[in-house]
Amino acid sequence: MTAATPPVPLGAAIRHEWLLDWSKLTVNHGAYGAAPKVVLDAQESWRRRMEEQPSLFMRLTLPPALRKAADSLGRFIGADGRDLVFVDNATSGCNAVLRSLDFAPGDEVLVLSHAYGAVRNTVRYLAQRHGLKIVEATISFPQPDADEIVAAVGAALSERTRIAVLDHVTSASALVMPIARLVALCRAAGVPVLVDGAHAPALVDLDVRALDADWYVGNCHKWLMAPKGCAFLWTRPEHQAAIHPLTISHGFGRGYIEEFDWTGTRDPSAFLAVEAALAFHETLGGAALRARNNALAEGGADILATALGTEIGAGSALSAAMRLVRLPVPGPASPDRALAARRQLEIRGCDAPVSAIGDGLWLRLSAQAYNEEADYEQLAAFVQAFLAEDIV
């Protein structure tokens, strides 16, 4: 067996981990992801020790539990757990991060053309609010160029730009971006840079501490298949003591983690739980079902494209277990359009997005342990089938 091989038969043979419906297509791992039984199993664990004795396990057992989580969670991402707090999602790690700070009318906030939609919405807010500019660099798409990306980004930076706000892993075109050179190049002009990580952690190997960002946030929900709700931000000791959580509660002013450990009532069992995914992760392989997940997306990309005799959005070296397919529908993209072409996926028992990007219709597909070749070939006649009858 080689490093890159998986320890255990994955595909079909694995299916019963999860509690997915299997008389439906699932291509789509990307958006939520699926968190397999027995990752929900250690979530109902921690769910029955909290009820059994709330308020204990809220004083005693929650924090050195949170804090050993954090722990386990670091080392997977390559930071010190004591640098790290959960969240619920990646977009309220961003929203805490960019409601901390400091701005002054006419401060520029450097976005990506292919930034994701709710992070957008928060710094359109913090403009309206503040009186700030937003810049976008520009990222061509399809077939992306990585110089021409690290060209784009140095190019809207300025003397004003307070902060850079950069995806790891684009959502609607799934680019998997240069990010250690653009951290690199932000930081060279002393500019911080937020990355936002939503789909890095378990699709792409992830060292935090050597990408040497200001932060970074990072969902576990999606590819390491942690409960839905488990996300974390990651903050450098430096800016610590300046960010705070979206909900104030009884550890503000006494630091980072009192604060953010501690914001009300809550379920924190999906936190809890992401041990366990980390555990389910390693299981299936980890670097090895990462390495497989990338080829198994390269082929399914590779299938879908020769099936409708069109194109694949981006080259291997920016992409990872996702990719995106033109579908080949005349005539101008739009995003009623692409709704439609979902729409009819979904009637065919199928989900898997589908967005208007330039001039094109892309649909984007995902590859996790569950899938094998096959899935691709039918998602293929899916699309072809509707694509026949010129609904779209």
Ligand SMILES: Cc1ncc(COP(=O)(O)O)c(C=O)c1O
Given for the second form:
Amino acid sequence: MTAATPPVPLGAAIRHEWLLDWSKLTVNHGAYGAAPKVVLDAQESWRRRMEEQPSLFMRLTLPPALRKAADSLGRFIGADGRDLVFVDNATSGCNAVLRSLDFAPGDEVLVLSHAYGAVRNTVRYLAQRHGLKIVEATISFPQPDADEIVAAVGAALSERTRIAVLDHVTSASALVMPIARLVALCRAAGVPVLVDGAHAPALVDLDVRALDADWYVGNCHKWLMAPKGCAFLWTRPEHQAAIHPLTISHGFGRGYIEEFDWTGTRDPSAFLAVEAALAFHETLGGAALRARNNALAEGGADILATALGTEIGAGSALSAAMRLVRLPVPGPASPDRALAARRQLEIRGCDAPVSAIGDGLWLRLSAQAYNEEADYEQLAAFVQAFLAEDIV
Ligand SMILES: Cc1ncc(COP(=O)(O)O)c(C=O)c1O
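Next up, the form predicted in complex with this ligand, please; the one we just looked at was the form predicted on its own.
Zooming out: every chain and molecule, the one shown earlier first.
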């Protein structure tokens, strides 16, 4: 099946929609997203409504507006709005779940070897407090294989596994996990699953209800291009009474939604602007945009790997609009060398994460609506320039 073509011209033709500084090369959408002007305008108009009459806004306007935003987001991710609450970011969503659970000494927490560092730290914190054991399922890289990942998670499960924390899309390695198979495997073993889907909304097709995990956390400020500080937590109805926000406030004891919808005075405009972000994503093609970005990332990675004479980290079955390309540097890889390579990009007005994975240094590139093939040719020229100077 061929993917539909996005309905509007993309690449350089649409750059006016963002505040991005186009004298710089932007190929790292995955890191912090980039909200378009129309979404920032919607956020600003919510802020103005709030400041026109803060007290009435907080008491009367905000509660239904948050629920309406949750319902709209739910329609996009395949979830019932009643199971969705807004949180500031994926890190705090994962913290809210993990820090609400009861643990007994000796309980095990399953994580992937490519787990996001901040969420892994949350698990480490809990392990120190409660005497837990962290069990890692090892993902091989490069050229990971879905069956091997499923087998690695299966082998890491035990009778003591209290929870599995599974990244939907891994951060440094940008792998799209065979998440439906992993969730089914864990739940069949009686192990609850928290999916850290920080990257997933608007990067991959998402149907949270069908995935049937216990908790799902996702960022709207990355690929959906909501303002920063807009993320969600989905919780199965039977767990909702036991899950609390990190900040306990007036809603305590009044149920999941009241607890999360009010955690003290704050600026809720990023949450409320999610509807503008959903509309913008659809204007650019929705599923067709996601398919186009995926294909562009694949083409961009080809351009870079060909220019450098190296390889791409993973095939299309486990990838979306982010790819890893190996840098052609001899000798052992180290975080310091990865940082030195990234620094060289920064000097040239570009940013892309570079990670030491196994014996190699790997650069992660992203493709979003405003990117086009020429961006990856420019990226290849930057990388070749600093490699020629033998700096890394
Ligand atoms: C898998 C994963 N989890 C969590 C996060 C953290 O997201 P945030 O900084 O929005 O909390 C990221 C960020 O890239 C991520 O890739």
